[in-house]
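One chain is shown next in structure tokens, namely the form predicted on its own.
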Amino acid sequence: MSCLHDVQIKKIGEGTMNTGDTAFILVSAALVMLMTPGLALFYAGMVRSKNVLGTIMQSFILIGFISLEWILWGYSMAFGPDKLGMIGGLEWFGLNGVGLEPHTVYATTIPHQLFMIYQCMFAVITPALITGAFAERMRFGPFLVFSLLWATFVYNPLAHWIWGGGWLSSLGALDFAGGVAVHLSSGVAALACALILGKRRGYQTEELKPHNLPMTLLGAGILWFGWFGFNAGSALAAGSLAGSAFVATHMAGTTGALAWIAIEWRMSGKATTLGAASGAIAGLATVTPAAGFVGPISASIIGLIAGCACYLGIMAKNKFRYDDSLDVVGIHGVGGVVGLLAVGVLASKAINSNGANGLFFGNPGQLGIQCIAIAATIVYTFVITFVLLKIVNKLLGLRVPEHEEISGLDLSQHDETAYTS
């Protein structure tokens, strides 16, 4: 009797289709998609009850809005044929030429369209991360326009630079799952948003407390769950590298939470549930660029550093007096920098032979390359985001009027309320 193989392999064109890898990335894409509703809950629990639906809507609507942008021109800009190392061409506009056979460069064992939709989920959640910076005060229509422009002119070029054959990847910069295009870019954009929109009414003079911390904890749990698809899925194959990235992701999330509540307990005398959730997200965000290049101990160290650094990053906003409502700068901006630097220090070819060694493994030059990637991302993202915000503000007006801010976004923007009493 002939034996059935656990993994069926079929040759299509020049690629080699692997059904195990295909199933793995299908599940991973679904996990990353789930992160955006998880983010909606994470953010919504931290705002006041009059803004909970408006906050959820800002994340939820981007699943549809950015997905449409992605299949029309976003994927082609990010991963299409390289143009001078800066951007992908529009040859794949509307998914022209993006078929069901594997691509010869991107994820050569799964359908090209599956790689496309997996990357789509990253494109969706990145502008959603930024919404935490201007929670409770941006008009819905201008928000959609800004998000579309930001995805087109910031996310797509950065994704091309680091993952699509652009100049950062040619330079040798390492970013396994989103330090450049996702976390650092959203953190820097969040700072620009907070500065241009200004502070919420009552900031530092009234209590602006979270209205539902159980909702935030549920959102954090969903995000943690989805992050396994985000990081392990970035191996793009169901193999040992995916397993290593999975373990690294989990360890950084755990040590991030522990470090955050330890320093919070020491500083304020209490360990809070919000601190535990924030620390876990800080650890997970910070390990994202490193997950496929470091082992469990290194990942745990990254999480510990992230918990402390991101906590201090959030405390810094009180000193500089900008209103980043839900701490996007402190978690994703600081975390993105720390994570990209950690790759330059802790990356090991013993973990990923397609990567590079970092400083601690005999290659100090990698740290310099990572610093270039950080600097380029910060400068490009801040400048372009600032310009886009100014344009949208001039043409449409970004901020809700004061009376609408007082009544809340739920009523003023959506004519709904989350609670009936």
The other form holds:
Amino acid sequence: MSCLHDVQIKKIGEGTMNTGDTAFILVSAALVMLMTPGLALFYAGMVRSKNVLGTIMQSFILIGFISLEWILWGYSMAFGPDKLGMIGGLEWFGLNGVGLEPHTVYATTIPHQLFMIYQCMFAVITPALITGAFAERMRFGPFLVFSLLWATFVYNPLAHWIWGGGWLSSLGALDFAGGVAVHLSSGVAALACALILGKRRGYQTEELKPHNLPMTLLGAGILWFGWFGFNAGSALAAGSLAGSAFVATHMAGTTGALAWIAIEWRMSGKATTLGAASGAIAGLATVTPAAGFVGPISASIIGLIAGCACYLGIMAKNKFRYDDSLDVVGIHGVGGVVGLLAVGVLASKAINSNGANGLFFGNPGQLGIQCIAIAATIVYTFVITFVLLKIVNKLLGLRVPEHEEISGLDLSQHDETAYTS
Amino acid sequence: MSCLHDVQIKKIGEGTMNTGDTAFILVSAALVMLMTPGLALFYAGMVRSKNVLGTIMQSFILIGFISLEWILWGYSMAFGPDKLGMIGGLEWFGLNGVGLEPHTVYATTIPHQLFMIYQCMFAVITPALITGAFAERMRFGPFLVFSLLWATFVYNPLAHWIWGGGWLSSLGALDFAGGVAVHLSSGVAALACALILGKRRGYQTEELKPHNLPMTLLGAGILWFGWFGFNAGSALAAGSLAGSAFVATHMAGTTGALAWIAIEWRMSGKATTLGAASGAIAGLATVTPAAGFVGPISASIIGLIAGCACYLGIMAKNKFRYDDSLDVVGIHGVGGVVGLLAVGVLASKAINSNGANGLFFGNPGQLGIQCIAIAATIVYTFVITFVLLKIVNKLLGLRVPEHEEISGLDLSQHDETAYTS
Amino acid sequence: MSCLHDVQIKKIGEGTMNTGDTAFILVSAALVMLMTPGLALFYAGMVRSKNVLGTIMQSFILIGFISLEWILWGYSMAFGPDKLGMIGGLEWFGLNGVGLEPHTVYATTIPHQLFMIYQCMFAVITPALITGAFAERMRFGPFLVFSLLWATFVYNPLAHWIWGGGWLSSLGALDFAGGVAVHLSSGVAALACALILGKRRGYQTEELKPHNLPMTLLGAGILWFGWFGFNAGSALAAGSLAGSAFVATHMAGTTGALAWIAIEWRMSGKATTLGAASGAIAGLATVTPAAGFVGPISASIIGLIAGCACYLGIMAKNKFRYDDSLDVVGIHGVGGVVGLLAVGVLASKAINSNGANGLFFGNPGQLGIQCIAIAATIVYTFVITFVLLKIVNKLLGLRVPEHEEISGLDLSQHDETAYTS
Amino acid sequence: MKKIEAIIKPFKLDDVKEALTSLGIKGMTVTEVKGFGRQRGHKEVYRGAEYQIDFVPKTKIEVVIDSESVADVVRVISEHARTGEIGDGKIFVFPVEEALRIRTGESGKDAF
Amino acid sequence: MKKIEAIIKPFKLDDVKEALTSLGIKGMTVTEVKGFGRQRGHKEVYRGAEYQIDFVPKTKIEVVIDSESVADVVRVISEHARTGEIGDGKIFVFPVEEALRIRTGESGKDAF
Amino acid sequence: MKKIEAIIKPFKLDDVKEALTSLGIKGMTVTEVKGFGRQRGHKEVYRGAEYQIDFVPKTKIEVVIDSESVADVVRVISEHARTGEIGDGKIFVFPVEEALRIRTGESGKDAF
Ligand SMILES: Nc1ncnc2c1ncn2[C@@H]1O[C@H](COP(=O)(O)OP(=O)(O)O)[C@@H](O)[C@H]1O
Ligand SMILES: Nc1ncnc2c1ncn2[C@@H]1O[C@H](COP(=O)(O)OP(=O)(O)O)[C@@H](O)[C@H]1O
Ligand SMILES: Nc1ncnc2c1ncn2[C@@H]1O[C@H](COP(=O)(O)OP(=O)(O)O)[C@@H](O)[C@H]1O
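Coords for the form predicted together with another copy of the chain, given the form predicted on its own:
Whole complex next, starting from this chain.
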């Protein structure tokens, strides 16, 4: 999805379908869809058993909820006709005019609707990522309202800025598959959520431990698998750029996991399996904006840095004592920043001629542009998220009452029990 | 797979392989294969822990059992040379003549064997769907015998009627990816099974609750993922029809889940996670016959109706008091009917020129044809299934004795325990 | 990946990218990656609950660890410029010269780096397979060291011999997707491990039973799914060979499962779900070297033989009383031998013109060549594995002390507990 | 006061609970246990090897009552837990010296 | 010697354990149980059907102590397990005839 | 009649069960419990934070026997459960007033 304006110049008017590209994006869309159930498991394994269904549900239902929002107004706001670089118009409301012919700018060799649904999966998983911040304590109804508002007023504009022909892309900011709109935005939103919702009962006094780590590891495996659709698929064609992004993605996941357990081993004497999973996700998240602009060695370095930086990000939480329950800030927020910076440093036109060179390849300006993208994303996301949360809290109340927190989300929000015999 | 006769006229003689199409169907076949293990988990999470392995096994072993049937005689009966519109001949027994060149009618741009194995996955999952009806009480050996007979005498003819050049397709009945042969047939067969096998011990007196809902949610996620191969793959080419079917599939799953939890919320005050999963499956099942004939908004409406209709379908069970244990009738039976009707109403040649228009697009006759297809499928399936069950019951005995039902299928049928420490 | 030398002659100089082929190998690489988490679950379900994380970790971390080895020196050793038929040179260290253009010999229609990363996934899963042999008793650090050495000194040379232009391929040995380097090598290495590490505490006196068979079945389902990428993907193009390999793979999994439960049924009166899963894996492993050389009926026969042979392989363990904990020898060792022999008997040029005919198709010599490949693999793997284990044991100590074995790997190696409430 | 401890078949729990409630019993505590006794366990097969599992899942019910009710409670439990087949379980009666309701501090008979 | 058996709310376990430790108690045994009592259970919904679950998760603590400590232990448990809401649980006191530490063979008060 | 309650290390259960069977004991009831005692628990790490887990998995065996057998049973359990290391567990003896076999209604010694 990178550099649509360069692409624009070259490809306008082409628009011939390619079966290989179409096959690849069909499958990639399915892969990215699967990431949300994967994330549900990744998160659900880390909560206590009384909250497992509530946690799964917060991801699962967004597949439905945000997809509907997306075909109604989301896609139009993000990718529809640009208005002043800030937002897409509502001309494409209800997919009006979004047909089966390739679009002339976005993904010119696959059906336009396929590009739309592929993007839909990104819109779905982003608010799902945030749910890790308020795990185990948010009311279900208000959660839905907040997610809808957030998707509309945070995700859609950010996606437009960077991928829909908005001002960040005009500026030349590079984000291959979701540093701005997906990872950094969800990480920053997570911080706002953690601050406004407050700590879980028992935070730092009781043992709030994962109830089922194999479930988390399964989720991590599914996420890794789906990430190939996320990053390689963002090449939007089955060619060498996809291959390159695939390799970069895999290597960063790899070195992220290794870096994380290496630090752990030094710090506490043991490597944990949750550390390996967390490091892999950190590497994968961090390389996301860079995947199509860097080679395998650069990607490996990005993963290494990601593993270290996100580990420190998580330690920060223990220090500042906000309860970002499942570490969205530490992983996606820190990862988003590091990844967007890494593009500014390590991007190379030798890998992607539609991209740009970074600092190490003689173009320090790119790093400046990336910093602007980071700053804009942080400020915009934090402010809007904060306001939305305050409003929803005022009107509906975000947090479950204490006795419901004690009995758990599964019973209190859904009248269900996860495990019986 | 729709409308093979139209396609026939156009494509005979073409038969040039396309790597994109082949790539897509290779992956789609793998995706549909994965649905059966997904279904195994979806079902197994809903039974008590003493029956989890027995339930998984009833799906898992059919991958083996029905695949063998399929290459020996099933594919030939379903897709082999037509005999009077009723059945395929046995000329292709043991895949005799089913080679690596594309077939001239079915899927003309991919290897014929690939089309065959893709269809195999449909033949596998259909009897696996039925197992939900007799969960927790059927003997393993007789189950195998019944499934083999059912695949042979119900699935193969139905698949021939609608996809193999049989009378339903000649009549113009439309079924994109499995309303007739997969969902309606399994739903109707499920009713026969529930009636003949009788209720589980403790039905409506004890709590026969799901032992592991996260397992069911994981299964639902895998099913949703695989459904893209099921429905989009049924375009048999990586082009705009596949894109359109993909979008329709996703949207119906989406609105199915939302409709279901909305009703629940009104009726019992809470949205359940099982409701979200059930609604998604209801939407996906219902849109299956329609996926390649309708646009995204129509598909969203189909999902909404599906969520409501299938919810009511399940309530019906509680009223009529048959023990369709995991709600195959309510979801796949009701969904099959609704989906086939929806094609008659919402199909549009603008989406698929090889299809037809439905009622809303000026062609009321299509609805009549769809009704014939529904009626024929219900009557044929119910009668044959009933007879097969009676025979197997007479010869072998379908139901486990009471003490084996109490100790559970895992121990009594397989000498195994699912969980130990 | 078969017969690269034949291919070489035909394809040198071509090197035009094909989007369909690229799409297929991108997805196949993702599928094979997923097999390692699948294997982690398959194995972890079979251990006691105190070892589940340790077992998952032994697979999961190899995704990271071996991938890094692979891009640094592994790929170069296996596929780099041939040195005397024995090993690839280090010219491609750090992917030096491994670019985005297709290679002129390997996979000439996809990016070279994509071929490299696809192969990476094979290099990852092979040492992960071995971990089943020393489950529940190996120290984590020494395990990492051993795996790295094994990948370097056993996997890389073997992969070179058979796929990288080494002496086995020059000799004409056929191995479509991993009989030599993956299954037989891991099976033989497993035997060495079982012998050197010794039995688990309580072996054959206590009940060392699977703690979570549904987890194992889920793992088996994921493995089966991924295997389509493993075997069909090894055609390296989305054409009829991939279709044929797909069908062969599926049928062997199928008949493997059926054969295994049939024997069980006769021997102990019941068919087990673990038996169905084990038989499927046996069939899939066994058909791996043959998948692209045999037709569907031959593949079905291979699966049948595999189910029987591997069942006996496992019985052998009970007799000879070595503790190959999760039956790597019985399944992958026996399966590897049977599969490589099967190629010598059942291979047919009618299926793959770049292959050869086997005994049944008039070419008894092929069987002799296959025997040489088997013998060489067994001897080389056993000797080197034995030596590596001895060295690592001497320097670091392979086995956990008794009290750590009692408390379990999760606590003793990783300071974690898999399940809490 | 006495404590009645009954080891019963798990699927009889609901019956017994209902019966005790009808008798006016207000509370009880239930534990999942494994029993070893005349009722043999079962065979399991793992990769071709057979295991004899000696333990059978059972449910333990504990009720503390005043001494006069012992005979009634024992009778009611044994009637409702009985299937007549081996493994129906046991009832044991223990002396209790003191009982206290945590919430209110009430003790003796008033505690339950 | 006496055995104190307390049925408490699970999330109070840590508090009670700390308090007992402060009192000098060196050991205890804890079991997850299901309680039935005045505190009602909860509703669950499964595919549109509602179920009333009567049992509530509780934690049982068992401590064997010498007879003099009974009053202290009972008091400490009841103070630290109390929330004042229904379902706080019960404390029962039982006579113990003998106690033995397996490792050393010590018996009586020396055993714990 | 007496009830012997033994808290032992889980992996000793099979040994103890065999030994008791040899002694002629026909039945027993087993519960998985968590023990707190001199044997310290273990450290766990979760996302960089360390937790001290105080409870150790233990197995509780309950056997009701006639009063004469007490010494034998206690001796056999303590012999077979002993590893000599800390955490081997305890044996407690309680008075039992009545015992009943549900299936037959037999009571006293005949019940077990
Ligand atoms: N002496 C005993 N002490 C404690 N529990 C016992 C004793 N004997 C039997 N039990 C418990 O009672 C259950 C039923 O006993 P069993 O001998 O199988 O059948 P029955 O009570 O019908 O003779 C056992 O599973 C065990 O839990
Ligand atoms: N008679 C009894 N015998 C044994 N356990 C009891 C008895 N009555 C109550 N309990 C236990 O005490 C718990 C709390 O009792 P409950 O009546 O709910 O509240 P409260 O103690 O506040 O009156 C119950 O869940 C049950 O486990
Ligand atoms: N006073 C007690 N009351 C009840 N159970 C106890 C008591 N003291 C110890 N236990 C149980 O005995 C187990 C072993 O005790 P511990 O002090 O660790 O070792 P040891 O028995 O070798 O001194 C504990 O884990 C606990 O379950």
